[in-house]
Amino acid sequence: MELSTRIDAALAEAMQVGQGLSLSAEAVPQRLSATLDHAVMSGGARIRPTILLSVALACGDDRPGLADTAAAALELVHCASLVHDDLPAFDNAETRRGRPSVHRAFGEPLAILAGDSLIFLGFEMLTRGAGDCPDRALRMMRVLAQRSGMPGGICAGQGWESEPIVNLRAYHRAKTGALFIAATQMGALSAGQEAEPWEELGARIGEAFQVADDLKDALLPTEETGKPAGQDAAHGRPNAVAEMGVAGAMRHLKDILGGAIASIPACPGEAMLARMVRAYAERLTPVDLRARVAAAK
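Atomic model of the given sequence only [the form predicted alone]:
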C-alpha cells in the first residue's frame, strides 16, 4: 500500500473521532467541526508522516497499524502548529496551502480552539492505536510531547522569536527540526527499535527544511509557496538568509543534506532511506529556486 494511502486513511479515521461524526449533529459544535476539517484536510505535503512511515518500513514495520496511527498523530500536531503559527499574535497570515488561513476563514476564537483540539486528538489517537504494544505507544507519546512543548519542541521554537538574542541553530532545531526528530524517532519506536539513534537524521532533515523555507520565503512569490512571501523580513524573524546571505544559506543547505544521508542508522532499509533523503533534497531545492539563488549571487 502506498504511504500516502496509509496516511490518508489514518487521518480520515482520526477526523471521524475528532469531529464526533458518530454523534448526532445536535451534540457537536458544527463550526468547530468544520474548522478542524479546514485545518487538516486542505492538502499539504504530509512530509512528516511520510518520513515516519519510511523509517518504520526501514526498521521492519511489524506493527503497521500502530505506525499509521503515529503518523496521523504527528500530522495532527503539525497542523495544530500551523493554525497557531498563522494567528494574529504570530504571523497574522492570510493564507495557508493556497487557501484562507483558519483564523481568516473561521475567526480567531475557533482557530485557537481548533489548534488545541488537534493537539489533544493526536495524543488520543495514540492511546487508541496502542493495541498489544502499549509500551511502544507510551514511548511515542513521550517523544511527541517533548518535541511539541518546552524546552526543545515547537513551542520553544516560537519562544525564540521573543528573545533579544537568538541562537539560530537552536531556533531552527526547535521550531522546525523538532517534529522531524519526532518523525524519525516515532517511526523507529513503532517498529520496536530504539529512538535515540534516529535523532540526528530527524534534526538534519528538519534543519534543511527550515533553511530551504527561509530561502523560499526570501525568493519565491506567494503564488508559488501557497503562503505570504517575505514574512521573515516583515516580522524581523531570525533566518538563514539574513544571517548567511542567499549563497551562504544554499551552501549550508547542501552541507546539512549531505550529513543527513551519512547519519542514517544501520537498518534493513538504509539504502531506501538514503534515496528518500536525496529525493527530498531535490524537492527542497527545485530548479527555479536554484536559478534564483544563482541570480542573487
The other form holds:
Protein chains: 2
Amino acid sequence: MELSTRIDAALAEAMQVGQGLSLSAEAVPQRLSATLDHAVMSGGARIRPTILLSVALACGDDRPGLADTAAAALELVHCASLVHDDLPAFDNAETRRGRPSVHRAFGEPLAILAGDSLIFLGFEMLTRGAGDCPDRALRMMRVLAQRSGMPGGICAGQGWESEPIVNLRAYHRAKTGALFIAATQMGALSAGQEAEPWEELGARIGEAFQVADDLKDALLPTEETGKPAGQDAAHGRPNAVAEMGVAGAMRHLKDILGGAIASIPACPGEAMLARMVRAYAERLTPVDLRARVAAAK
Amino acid sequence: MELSTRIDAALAEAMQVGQGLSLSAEAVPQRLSATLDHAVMSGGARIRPTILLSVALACGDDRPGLADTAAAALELVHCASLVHDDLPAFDNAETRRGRPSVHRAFGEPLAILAGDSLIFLGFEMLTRGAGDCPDRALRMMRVLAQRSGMPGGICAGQGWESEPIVNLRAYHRAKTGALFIAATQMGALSAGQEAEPWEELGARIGEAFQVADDLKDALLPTEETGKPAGQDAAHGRPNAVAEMGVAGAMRHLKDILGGAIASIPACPGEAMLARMVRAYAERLTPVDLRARVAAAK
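Can you now output the form predicted together with a further copy of the same chain? The one shown was the form predicted alone.
Shown next: the complete complex, the earlier chain at its head.
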C-alpha cells in the first residue's frame, strides 16, 4: 500500500475519534469539531509521518497498525504546533497551506483549543493503537512527548525565540529537528527496534528541512509556499540564507543530506531509505527553486 | 504519608524533568522554564490529584508510584488548562491564585507554550511511571486524553462557549466534570480496578465544584478567590446562582454531594472516601461563604 494511503486512513480514523463523528451532533461542539478538520485536513505534505513509516518499513514493519497510529499521532502534534505558531502572539499568519490560518477562519479561542485538542488526540490514538505491544506504544509516546515539549522539543524551540540570548544549536535542533527525530525514532520503535541509533538521521533531515525552508522563505513568493514570504527577515530570525547566502545555503543543504544518508543504521531497508532521503531532497528543493538559485549565482 | 506530601513530591519530580534541571542552563530556554514553574508551583489547592490518590487508596493503592505519577500528570494538565483559559482570547484574567496570570507575568507567547509543554510533560511522566504496569499506564493515559481533549474533555467544554447553541449538559460535564472524572477513574486504574464504576463519583464531584464555583464567583470578592470576581455574569455564562438563586444553589450543592457519597462503588476504602467527600464539601463552601449565604437568605 502507498504510504500516503496509510497516512490518510490513519488520520481519517483519528478525526473520526476527535470530531466525535460516531456521536450525535448535539453532543459535540460543532465549531471546534470543524476547526480540527480545517487544521488537519488541509493537504499538508505529511512529511513527518512519511518518514516515520519509511523507517518502520526499513525495520520490518511487523506491527503496521501501530506504525500507522504513530504516523497519525505525530502529524496531529505537528498540525497542533502549526495552529499555535500561526497565532497573533507568534507569526500572526493569515494563511497556511494556501487557506486562511485556523485563527483567521475560526477565531483565536477555537484555534488555541484546536491545538490543545489535537495534542490530546495524538496521545489518545496511541493508547488505542497499542494492541499487543504496550511497551512499544509507551516508548513511542515518551519520544513524542519529549520531542514536542520542554526542555528539548518543539515547544522549547519556539520558546528560544523569547530568550534574551539564543543558543542557536539548541534552538534549531528543538524547533525543526525534534519532530523529525520523533519520526525516525517512532518508526524504529513501532517495529521493535531501538530508538537511539535513529536520532542522527532525524536530526539531519530536520537540519536539511530548516535550510530548505530558509531558502524558500527568502526566494519564493507567498502563492507558491502557501504562507507569507520573508517572515524570517521580517521577524529577525536567524536563517541559513542570511548567514551563508543563497549558493552557500544550497551547498550546505547537499552536505547535510549526504550526512543523513551516511547516518542510516544498518537495516534490511537501508538502500530504500537512502532513496527516500534523495527523493525527499528533490522535494525540498523544487525545480523552480533550483532554477532561481542558478539564476542568483 | 500525607497525600499533599505525595503530590508535592510527584510534581517536583515532574518539574525537574520539564524544566530540564539536570541539564546545563544554556541548553534550556530559561524563561519558558520559569513560566512552567509559575504555572504549576503557585499554591493551587491540588483538588484533582487529591481525589485521584484518595480513590487509589480506597482501591488498595498497590502501585503507589504509578498513582503519584498519575496525580502529577492530572494536575499538570489542569494547570495547562488554567494558563490557556486565562489568555486574552478567553477570560483575559490578570490574576490567578493571587498572583499575576502567566501571560501577564511572561507574555502571551510563553503562556501558550507553557500550556502546551505542561500537556506533553503530563504524558511524558506517565510513560516514565508505568513501571511493570504498562497496561494500567496506557489506560490511564487514554482516560486523561479523553477527559481533556475532544469531543468530551475540557477542551470541548471550553469549545461550547464558542457555539451559537449550547448543550448545557454536555458543556458542564465537559468543562468542569471531565477532569474530576479523570481523577476518580485514573485513581481506580492505578490500583488495577476498572474505570467505569468510578465515573459517576467524578461527575458528581465536578457538578458540586461547578455550583460552589458559581456561588463563590457571585459572592466573594477577588481578594478571597485569587481571581477576578463576577466573571460569569460579565461573560454571560450560564451559572447556578443565576438559575436558582443563592439559597437554591446552596441546596442543590448539598443534594449533589449526597448523590456523590451514594455513588461510591463498594471498595475497602468506601467509608474513608465518604469522609473525604464531606471534607471536600466543607472546603468548597468556606465558613465565610456559608455565613454570607445565611445573611442573604
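This is a predicted model, so every value here is computed, not measured. Numbering follows the first chain given and starts at 1. If you superpose the two forms and keep the largest set of C-alpha atoms that fall within 1.5 Å, you have the rigid core.
Engineer: Using a rigid core superposition, assess whether G43 undergoes a CA shift of 2 Å or more between these two forms.
Structural biologist: G43: C-alpha displaced by less than 2 Å between these two forms.
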